[in-house]
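There is one chain below, alone, in structure tokens, taken in the form predicted on its own.
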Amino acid sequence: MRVGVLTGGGDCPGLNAVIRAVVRKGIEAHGWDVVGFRHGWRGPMEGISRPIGLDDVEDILTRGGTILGSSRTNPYKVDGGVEKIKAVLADQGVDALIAIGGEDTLGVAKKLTDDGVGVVGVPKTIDNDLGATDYTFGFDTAVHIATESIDRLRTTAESHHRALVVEVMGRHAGWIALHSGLAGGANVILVPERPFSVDKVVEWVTRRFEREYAPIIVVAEGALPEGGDEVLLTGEKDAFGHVRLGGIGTWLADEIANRTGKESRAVVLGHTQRGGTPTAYDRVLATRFGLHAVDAVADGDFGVMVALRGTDIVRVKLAEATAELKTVPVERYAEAEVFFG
């Protein structure tokens, strides 16, 4: 048997983990030729692959980022995309697909499915905002990086007696900076989830100033003043739809600064969060979706993805995973209104 494994998205910590787990298990388990697909759904839509073998995911374990390169692709945006990807893996000899990634890239997985192509789905994303799974690998890693970040703002905020806006990752969902917010002791975290109000934000900034310390405010750059739009880099979407978005820290530290007349800066942890070495805990949960990947495609298993639930890792229909994003219930954490604005 041959099978082939991608990496589609945005990269993050762990990816290799899973590579790495399905050519070992593919190979040694059962004997199978693995086949790596470059750059996403462009691999395979533009027969860009390579064989993959033990020596070549000997050392990757702890390397971040991915050994097989990714992108944005989205063959269904592609004249005759999904046509070229069954072409490819009948001239390759590919049996099936391993495909891990995020909401895009298991809804390809998900409609190339339904267009009769043997895939399992693996989830990956740093937002953990996949439905059908407790968690995703890379989540762990980016709050670790986020957390740490804040841990080292607080110090010189504090030096400086100013106010430091934290503008993490987060599109729809606010996970990121949930969990580092929570982490690293942040007196207000603003998520996408609920718009906040400003004028709020500002009462609560005046009074940590008041006590002598300095504020830090964490936000996720899809996070919504009540009456106002996202903050966006450019106006440009990729071939899945999505805008960039950027610029809210900077925003919101600009009215912090002009209403309270104190010093305020922010800083946008960008990339940093996507980058590195993965944790200890996103190694282990990586390895296990890959091997359990594999199982499924041995039991012929496809248009489904491996899941946690629990300490479990399950299957579920790929149409269940990508049916819904995953968001913070904010409404759990009335108690902690601070946290929400």
Second form
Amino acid sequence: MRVGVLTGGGDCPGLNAVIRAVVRKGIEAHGWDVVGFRHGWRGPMEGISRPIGLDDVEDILTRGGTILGSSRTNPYKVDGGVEKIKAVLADQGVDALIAIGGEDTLGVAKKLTDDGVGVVGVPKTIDNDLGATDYTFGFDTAVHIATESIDRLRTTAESHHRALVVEVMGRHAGWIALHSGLAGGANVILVPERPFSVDKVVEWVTRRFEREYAPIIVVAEGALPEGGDEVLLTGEKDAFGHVRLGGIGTWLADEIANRTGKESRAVVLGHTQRGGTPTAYDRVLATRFGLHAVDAVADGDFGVMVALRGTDIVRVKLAEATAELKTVPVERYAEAEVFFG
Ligand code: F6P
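What would the structure be for the form predicted in complex with ligand F6P, given that what you showed me was the form predicted on its own?
Whole complex next, starting from this chain.
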């Protein structure tokens, strides 16, 4: 059997751990040939691939990024894209695909399965916002990086008695903000799920200053002030179709400085949260996802995604996997609010 593997969407620490597990188990337990497709769905569409052997995955467990490269190419948005994929797979004798990706990549995987291609999905996103799995790998690493940054920013903020606004990733869900904010002892945490009152933020910040501490505000990149959609979410797209966000961290730091008369700084953590080596937790989760994806292919169980439920890895239908965005529930946010101000 010949099995293809690809990584799509934004990269994420742990992708290489999945690839390694797929290759090790695929070759050693099943005697498969494993083929790596480059640049997400562009690889199988344009026939960009190479065989991956045991030596190729020897040193990649700890490495961030993806040895296969990634892209946001969607074959359903390319003329004849699906037909091209089918032709390449037939030409290269590839029987099945393991697609590692987020909502978009898994959405394509679902459609391809409906169109007769055997695909098994592996969920990935640092945002942890896929409804069908308790956790995605990459999230733990991102939270660690953000928490370490908050710890470091606190000491410099205290030295200068400034407010520090830390902007973390999370366009639609505030999981990174919530977890890193709680772990880093933030004085305010702002998430996309809940438009915030700037007056309230200023009140919390002022209270903190009055107690002679430097306030730390953690804000998810997709968070917005009440009624602030027009000011900050322009909807403008870059040359690659990526919607630009408004820079909420910098905006909020300026608001705080103007309204409190205190110095305020913004730090945008950006892609540092996605780079570098995965944490032990993410290495283990990614490895287990890879092993179970191989099992699904071996069983001929296509159109499914591996998922974490409690401590078990289960299979869920790809349709279910992409149906629901997992956002921060009110009760979880309320836990954090106890520490505001
Ligand atoms: O979905 C993961 C994510 O890291 C988001 O949190 C972030 O908004 C987006 O990707 C950034 O994408 P890009 O790498 O294309 O800038």
